[in-house]
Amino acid sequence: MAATPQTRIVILGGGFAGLRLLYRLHNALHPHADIVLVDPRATTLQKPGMPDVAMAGKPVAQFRHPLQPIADRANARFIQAAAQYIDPHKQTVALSNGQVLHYDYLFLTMGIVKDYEAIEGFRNFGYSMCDDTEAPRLQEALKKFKGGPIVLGTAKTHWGHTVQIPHLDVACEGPMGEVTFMLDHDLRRLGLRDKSSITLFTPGQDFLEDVGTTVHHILHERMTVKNITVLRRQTIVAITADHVVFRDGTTLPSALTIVIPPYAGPSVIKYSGLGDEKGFVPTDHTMRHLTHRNIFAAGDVNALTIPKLGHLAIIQADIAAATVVKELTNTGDVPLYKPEVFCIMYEGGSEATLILSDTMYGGQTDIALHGVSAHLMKWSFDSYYFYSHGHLPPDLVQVGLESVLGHVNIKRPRL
């Protein structure tokens, strides 16, 4: 089937998933297919920025760019509008302006809800990194901030069963790693450190249970010279105004509750019958629906994304496009699906931590790197990104990586 420019492409998303799929997809097929680009926001929100906003206090604009200007170098058309129902046998997308989109081919990458209101209490006297509404508000948080005990943590997540998943209990705990090692260094920094008391805690087995036990010594070793308590196997259901409560009844006092809180599939999903009992979209690993062979789901919404993230997004996003590609222009390779967990987290000062593991999935890579290499890389992706407007990187995640591991000498194994 040759691409036409009858060939209706609509992404609903315009975040680490969709752009991607948009600048793959405009490349090539551009001008024989017709792409919308739709998200009820004006502007990309760049997340792993958030933490940045939180506790550096870097302004939240820096790390938003309008959708127009990058869907017009796409040749796309942009719809400021949020999708309200889906009609897959009709193929189309009804949208909150009264407008209604025909699709051939629909891209799911509207990420996933984050559930504040599971946490009770979290509106009065918690706090979060997670968006450009928490981050400034717990950046003032911190302003007033005179020492006492702090918890924070990860809410658990509950998955579908549709397809089959590793197990995990939360959805991301990279950004609250990050998060607990900027607040120990801000607070020495500002000589409150001995004022107050760090607990992380996590519903899982371990903090990062999504890596192994290589990169667990590592951070393991790092929370004990920093004199960060890690409480395992706790799940929040209640913050107040002097504690936080946990599921078995215990309690611990804080000053200061950060969280993430637990994440749920997107109304428009659960309501358009395309998800699994959680809201989440299942698909196959070429990112089709299990039912519907011209929708695909990438990044957060896509039931196989465990955990959460944005490399994770942009792998599946380029597999999409070249599904989709490779049916309808007959050209291409469609790269076999191999997730692996990659972040780096910022540690304050010239400090941070690169993780790379895919332990989780059956695979041996099991690395953490700390030092000024992997903050200089965390510097160049973000400095990429807000100076080129929002355009993604194509290869510069795997270009950047392999020239970190390369100048310690470590190799990563082919699979």
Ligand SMILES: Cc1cc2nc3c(=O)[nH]c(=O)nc-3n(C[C@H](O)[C@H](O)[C@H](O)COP(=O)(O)OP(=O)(O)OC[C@H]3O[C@@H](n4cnc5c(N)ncnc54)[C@H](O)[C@@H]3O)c2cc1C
Given for the second form:
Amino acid sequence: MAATPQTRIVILGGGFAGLRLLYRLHNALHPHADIVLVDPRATTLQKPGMPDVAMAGKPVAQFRHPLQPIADRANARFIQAAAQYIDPHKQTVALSNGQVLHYDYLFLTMGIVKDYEAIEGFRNFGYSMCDDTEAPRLQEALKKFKGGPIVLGTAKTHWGHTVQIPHLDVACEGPMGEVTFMLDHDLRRLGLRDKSSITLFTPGQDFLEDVGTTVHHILHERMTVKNITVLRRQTIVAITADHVVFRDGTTLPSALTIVIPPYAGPSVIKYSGLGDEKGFVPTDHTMRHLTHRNIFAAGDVNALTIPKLGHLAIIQADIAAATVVKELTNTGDVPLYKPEVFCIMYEGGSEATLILSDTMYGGQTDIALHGVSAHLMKWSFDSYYFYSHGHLPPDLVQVGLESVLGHVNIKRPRL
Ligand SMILES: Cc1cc2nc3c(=O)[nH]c(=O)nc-3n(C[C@H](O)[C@H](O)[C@H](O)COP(=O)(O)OP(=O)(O)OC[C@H]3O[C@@H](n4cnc5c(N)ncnc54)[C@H](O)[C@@H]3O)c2cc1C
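What would the structure be for the form predicted in complex with the ligand, given that what you showed me was the form predicted on its own?
What follows is the entire complex, opening with the chain shown before.
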């Protein structure tokens, strides 16, 4: 199939995966493709900045980037609407504004739904840093906090069984580690640390189940030094005004409860019959839907994405784009899917820990670097994204990592 001006490409969701696809496809196919980007939001949200909004009080606007100019730069049309129903046989997408789009290739990059309602009492008594509504709300609660027991952790997410993935009880625990360390730092700065206890719970066997023993060892050391208690194998079910309730019936006193809720597949995937039993999209390792050959999924919505990380969203978007470009133009190579956990956990002040691990996928890389250089990389990630107005999901951090680690063979897919 040759790329012609009639090749209609629709991207549903302008987050990490959707924007990466937009640029990759535009660069490779322009002017032979008509690309439409659909998102109900006017801005893309840089979620890794949310802990800074919640804990450091940074303005949320700093982490929102308007989608219209991003689409303009890629010669794409932007439609601000939600996809409501996909008909894979007619190759159409019905939008919330009444429009129906026809596609030759469809990219599902709409992320997931954070199911706050799954935790009883969350709306009244719980807090989170996961999005641009919850992060400012948590910041307001912290301003009023005068000390007491703090309980924080990640809820259990249930996965489908259509594709093979490693076992993991949580969707994404890194941001909770970041918030825990930042909280410790801020309470010390405010003179409230000796009036407060910090308990971090996890439904997994260990906090950050998705990394190996080297990283665990370093994290445990850092948490012990900071007097943070880790509670393993605990699944949160409810939050009251002064307690957290776990599935086994135990409770913990809590004056401030901060959670990452369970993740669920988006309703449009469920209604359209494109997901597994939990609403995540099953694909092969080229990110192609297992049943529909011209539908691809990348990022959090893909059932293969374990844990739910922006880093994996970008790797998958590169693979999906390369697959379609090869199909249309017979040029380029399709990279192999080699997932890895990569994140930089800011700890407050000038400290951060950089984590790179692929042990969960059978690899042998398991690195944690603690110090100012990791903080500088996190800072460059945020600044790059901010000053480029979300122009490209950043490669900069990875490039910096490669230069710091030098000897480590970090393979990234490239078109
Ligand atoms: C607090 C926090 C901190 C994080 N920190 C890191 C980090 O440091 N490093 C890292 O790698 N990852 C991090 N992550 C994870 C990372 O943010 C996600 O993995 C990443 O955003 C996933 O990208 P995505 O494109 O799949 O989805 P998203 O970024 O969620 O984008 C999905 C887009 O689709 C749109 N959409 C939703 N429904 C529809 C619909 N029906 N139709 C059309 N569009 C729709 C949404 O509005 C959104 O713009 C963090 C996550 C959180 C919550």
